[in-house]
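Just the one chain here, the form predicted alone, laid out as structure tokens.
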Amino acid sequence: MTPDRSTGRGLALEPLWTRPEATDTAVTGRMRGGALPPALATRYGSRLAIPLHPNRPTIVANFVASLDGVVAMADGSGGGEISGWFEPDRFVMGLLRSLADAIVVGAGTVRHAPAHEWTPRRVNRAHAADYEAWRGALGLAPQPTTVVVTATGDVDPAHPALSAPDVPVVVLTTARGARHLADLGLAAHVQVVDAGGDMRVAPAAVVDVLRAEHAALALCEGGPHLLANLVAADLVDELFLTLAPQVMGRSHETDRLGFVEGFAAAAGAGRWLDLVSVHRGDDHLFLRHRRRGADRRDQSRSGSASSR
């Protein structure tokens, strides 16, 4: 059956709650975003801004999950199947992509979306011109840089995410992956960065690439193992989570993932987040969380760095 991708099309999100002290500058004095253009404000609200980290790129994650926490099926599909192809979810994805200097995505996620590119224009085409205009007003590059993280270098050079000539691409990989990529004939606009090693790409290497690309704000869209590495390193500053009103379930015969896979915090050492805002679209909830205590920890680190 062909999915109905028009579900909820054009629906305005209802703001239910905003944390009183959650101002745009709660973490630092710098922020990305601000007043939304009218065509976007009528659907989300008047404002969307993300505080920028004082001493490293800010990393924001965006996922859609079922009520019981499933974000991906055994075959790697997720997204639309989880949200019910709910168009407002893709609208919010476009908003967040519009704010980002770079979008970080794992190679597995790329392989399971063979017709996609990680740009605002592709995720919600009805608002492509609105997203483009907002990026222009914010002084951002026409398209965010796509950062594909892969330990093995297993990517398709013809994939739209790597072949669109106007979208800058960095493939961040290991020494083993770099050797494999050298033989693939990647397009000239695709840069391969060798982070060393053979088994995995360390979270610090992601930060290094973002710095090299002058990315003040990066959006991570998965997969769950990539996000787990960033969460384990305490690098995720905000989480935008769409909660879809369905229960997917799990069993011994299925392999359904949550949005963090491969990292388990010890008791008492979980990553606590503060709820920043709640929007409602029909029966879907759009939750925004911010890393708890980020302002205190980051100011302390910034101060320590400046004193050395």
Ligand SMILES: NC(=O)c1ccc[n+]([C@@H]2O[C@H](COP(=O)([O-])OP(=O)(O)OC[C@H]3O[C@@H](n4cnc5c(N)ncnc54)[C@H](OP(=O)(O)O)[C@@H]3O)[C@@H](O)[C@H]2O)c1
Contents of the next structure:
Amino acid sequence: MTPDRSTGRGLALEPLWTRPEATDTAVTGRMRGGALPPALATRYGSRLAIPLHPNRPTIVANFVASLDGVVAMADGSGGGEISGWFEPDRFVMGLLRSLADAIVVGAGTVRHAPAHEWTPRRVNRAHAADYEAWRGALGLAPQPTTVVVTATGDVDPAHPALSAPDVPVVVLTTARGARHLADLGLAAHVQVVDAGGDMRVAPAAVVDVLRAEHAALALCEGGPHLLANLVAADLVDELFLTLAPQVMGRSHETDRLGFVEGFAAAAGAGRWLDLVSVHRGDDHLFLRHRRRGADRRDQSRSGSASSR
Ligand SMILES: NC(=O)c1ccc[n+]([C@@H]2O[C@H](COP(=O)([O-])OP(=O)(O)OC[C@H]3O[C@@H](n4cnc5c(N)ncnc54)[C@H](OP(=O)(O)O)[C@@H]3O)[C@@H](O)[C@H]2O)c1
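Show the form predicted together with the named molecule, please, the one above being the form predicted alone.
Whole complex next, starting from this chain.
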């Protein structure tokens, strides 16, 4: 059994700042979430609501990074080592998973976490019942659909993310990956979607799968190569970034990833975001950013507010 190395367990995050125009009274489009139930509000504050894109599934991303931007080490270790096994980081991840219809992950992240399952209940067991109750109150399906993106189809059918019968799974892959997956003996509840091609799945295919799954809100938990595709296609609506108070550094001998790998914006063409809120948990900062202009877009194009 893995030793429990958690730090900061049960800590209430301190809401430091919220963008005034990002409050629910100012954002008039459809929202997912709203008032948090008491068991969750004591840890995060009274509300968490995410505006939904009027024309396509909304995609938010969640990462934890060191102060100098490292999210993964060369040996494949990632979130826990970066956050210092900080339980409030997993708490926030659970909140975001609770709001999502689908969780999108790259096959590299799945391979590096052989015991994980992309559900709210798995990321923070102490709050599993609270997350489940909130999903129920919001009228969401019991579990978000796990969407695994892979070009090769190199996934382990026995991985918990692919084998829990109550968690719907879509493996989104290429024609090459689909041929490989056909022989793997995946569980009956795992749906393989062939997006064609050999080398990569286009970001538009991710959107198509989310639409087909009737997912209004998807959470992308990386990894960095998958996220890069979505950032390049301007499909990331919000970023929830935990900044862990450590400096990791990089050298020629150590290959360490930032949260976007494989896409480099030209100077002057970076993706600018608006800061939406800042929470503090001890020395960790929890930053929430929204794609610049998204508030204005949602206000001008969409109809009346709702709680989902
Ligand atoms: N700190 C954090 O918050 C955080 C979060 C997530 C992950 N991580 C860390 O990140 C590391 C993994 O990084 P990574 O960049 O390799 O992860 P990744 O993006 O999940 O995995 C890359 C793999 O995902 C598949 N993939 C990604 N984009 C694709 C596309 N457009 N089309 C088809 N397949 C696509 C490919 O799988 P195939 O090879 O099967 O074709 C590719 O090799 C791990 O160490 C993990 O712990 C850290």
